[in-house]
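Just one chain follows, in the form predicted on its own, and it is written as structure tokens.
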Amino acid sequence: MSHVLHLDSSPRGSRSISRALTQEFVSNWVKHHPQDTVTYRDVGKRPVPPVNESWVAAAFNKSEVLPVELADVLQISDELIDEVVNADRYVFGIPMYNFSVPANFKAYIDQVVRINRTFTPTWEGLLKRKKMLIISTRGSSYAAGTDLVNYDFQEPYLRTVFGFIGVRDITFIYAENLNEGEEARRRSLAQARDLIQQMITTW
């Protein structure tokens, strides 16, 4: 038995493909492990706040029990890295904006890379043994060989954020091309739902 956590970050409702294809996933992967679990969050349209001072303040605070003034600074930081803690496995919806991530999603980003609870002084990531799927939505192609493919700041970010706190096992689905035409983002999306069905069973 393994718990789940599913995130959506696109700001969009029902015209969100992401979110679409996110809970297609969820709901066939409940189906064939009715064992599992599920936590929801959504960032896209409850955004978490971003960091500020207080919450600096509070983070590399050295002291036992910090000040009155902070004592409730990291109350969504923490209610956010429980979650990553207690998951198994995650299923992320991130649309691709300006080549890289939305900035509500930057925000849950840098609520949950928190030093001694995701991470160590000495750099080591704390969230072993996970895995990842990150479904992501983009207008047009970033593949290898695409002209594009050096605007992709997107995966290499995610990769390079989540395993620095030790999610390493990361598989990307896209549903790219959709501001290509219909027929583009008709096979685009074809092929999205087949690796989800994949996914299911090989996960």
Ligand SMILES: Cc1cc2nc3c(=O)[nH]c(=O)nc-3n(C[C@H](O)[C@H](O)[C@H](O)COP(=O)(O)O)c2cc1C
Given for the second form:
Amino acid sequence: MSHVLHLDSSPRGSRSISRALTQEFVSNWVKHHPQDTVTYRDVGKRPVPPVNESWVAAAFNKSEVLPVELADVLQISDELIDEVVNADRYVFGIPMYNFSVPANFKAYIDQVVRINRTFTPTWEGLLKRKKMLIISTRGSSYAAGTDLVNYDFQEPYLRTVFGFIGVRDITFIYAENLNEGEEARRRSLAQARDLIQQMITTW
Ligand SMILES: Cc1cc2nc3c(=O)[nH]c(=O)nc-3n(C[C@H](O)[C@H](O)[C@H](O)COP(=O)(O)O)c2cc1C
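Requested next: the structure of the form predicted together with the named molecule (the form predicted on its own having been shown above).
Below: every chain and molecule of the assembly, starting with the one above.
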């Protein structure tokens, strides 16, 4: 039995392809694994704040008890970290924005990657035995052999930053070429949906 953290990061609603695909995955997953539970987090529609000076002071505070003026500063970060700690599987929908991740998702990463909570001072990742599925939507294709192969800073970044906090079992499903004409879009969406179906039984 697993606990799934389902997260969307597109600022778009019903037009969002990544939202549609994570929803398709999670609803099928639950049908096949009815005892599993799901927590939902939407950083696209309900963005988390970027970290600020007080956040940094509180996160790196060395004393046992936080000074009173910093007592509540890490509340959102604590809540988000509790969600990743309590889940075994992560299903994240992340559009490619400017060759990387949307700013809302970067703000989420900055809240969750925290010393002594998700990594140690000696850089040991504390999220162990987790599985992550990233459904990434893209206007173009960055596949091997394409002109844009070196422009994909999203997958290497996400593998590095989540690997840093211990999550190394990461699968990417791309819905790509979404802005490259109807035929390319249709083909890519069909492929992504096939992979999603396969993952329901093999993940
Ligand atoms: C601000 C912005 C930046 C984008 N940057 C890229 C990009 O660098 N590369 C790319 O292939 N597509 C890019 N796109 C296209 C999106 O990845 C594509 O529209 C995707 O479907 C968005 O995900 P969503 O449908 O879940 O909202 C960008 C779209 C927006 C709105």
